[in-house]
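The chain that follows stands alone, in the form predicted alone, written as structure tokens.
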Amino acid sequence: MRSAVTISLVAEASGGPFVFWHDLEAGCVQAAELGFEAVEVFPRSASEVDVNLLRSCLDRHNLKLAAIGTGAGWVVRKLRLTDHDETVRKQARHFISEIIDVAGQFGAPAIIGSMQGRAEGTFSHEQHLVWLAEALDELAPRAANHGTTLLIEPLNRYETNLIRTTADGVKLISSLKAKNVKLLSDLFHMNIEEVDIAAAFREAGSHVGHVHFADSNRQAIGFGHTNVPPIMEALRSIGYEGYLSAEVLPLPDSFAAAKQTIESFRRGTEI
């Protein structure tokens, strides 16, 4: 398993669960100094990603790009893949497809979390899931063209009523024509929705493509009450070799959250 830390470039998301903020180069410098292997970047849009700067930062600091998030599509533009308006759904798919193309240049996946939306209004829950599945089947081949995956993230009940649990995610993925859609399993959301996090990982098996390494209170691992050893054992049992990426609140500050994360990562991988 490999370590990663988040960098948000979305001013409108200030206060959210990201370790480093606003400055890509400074975030990469600190990530490298602490010993992280990769960064996970959250841009406002694909057009606002300075690809040359990103490549330069990664190369100079011997880092990889773990993933790129699409959350700004919702936070900034209010786009959802399950919006009742077909025009908005198309705009959401276009926003994500452009991020897939940027991420693909680095062999990294794009993340679909908040842009999945939620079931509400006059349309049924099932119809929202149909729209979501159609979008994933349209977008996943674009990621496949870059030789990478597309990640769908189950979110807790306060953020969505569509894909909330690991089982929800596996059911959705299993229904798709596309074969390169994987789960992004976030320990914070799992703490709320899963009866047994380790068991959920074992049941998901090879569907797990990325892990957000966050404690029960959405702070760095070790600052909450998550029982890490059984989780690490479960990840090993399914042969998971991807990233444990810190999408956590920058508390008590960014450096301390990152330092706590990398120390917890090292302890966890030694268990």
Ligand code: LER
Given for the second form:
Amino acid sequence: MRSAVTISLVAEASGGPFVFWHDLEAGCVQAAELGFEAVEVFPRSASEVDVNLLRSCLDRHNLKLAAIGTGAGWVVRKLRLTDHDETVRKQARHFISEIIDVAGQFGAPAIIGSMQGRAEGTFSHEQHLVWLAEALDELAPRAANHGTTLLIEPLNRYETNLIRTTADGVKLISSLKAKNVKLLSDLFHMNIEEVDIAAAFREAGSHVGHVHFADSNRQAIGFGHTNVPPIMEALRSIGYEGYLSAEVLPLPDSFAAAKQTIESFRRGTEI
Ligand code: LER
Ligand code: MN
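Would you mind generating the form predicted in complex with this ligand now that we have the form predicted alone?
So here's everything in the complex, that chain up top.
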């Protein structure tokens, strides 16, 4: 398994669960200093990613890009893949497709979390799932062209009523034509939604493509009450070799959250 830490470049997401903020270069410097292998970036949009700066930061600090988030499409632009307005759904797909192209240049996947939206109003729950599946089937081949995956993230009940659990995610992925859509399992959301986090990982098996490494209170692993060893054991048992990426609150401060994460990562991955 590999270590990663988040960097948010979205002022509107302030208060959100990201370790480093606003400054790509400074985030990369600190990530490298602490020994992380990769960074996960949350940009305002594809066009606001300075690809040359990102490349030079990664190269200079010997880091990989773990993934790019698309949530700003919702936070900043109010776009959702399951909006009732067809024009908005199309804009949402376009917003994500541009991020897939940026991430793809680095061999990294794009994350679909809050862009899944939620079922509400006059259309059925089922119809929202159909829109979501159609969007994933349209977007996934674009990621495949870059040789990468597309990540769908179950979110807890206070954020969505569509893909909430690991089982919801696996069911959706299994229904797709595309074969390169993987699950992003966020331990914070799983702590709320799963009966047994380790068992959920065992059931998801090779569908797991990325992990958000967060404790029960969305702080760095070790700062909450999640029982981590059985989760690490389950990840090992399914042969998971992807990232454990710290998408956590910068508490007590960014550096301390990052340091706590890398220490927990090392403890958790040493066999
Ligand atoms: C995004 O990765 C996530 O976990 C959501 O809760 C948005 O904050
Ligand atoms: Mn997450």
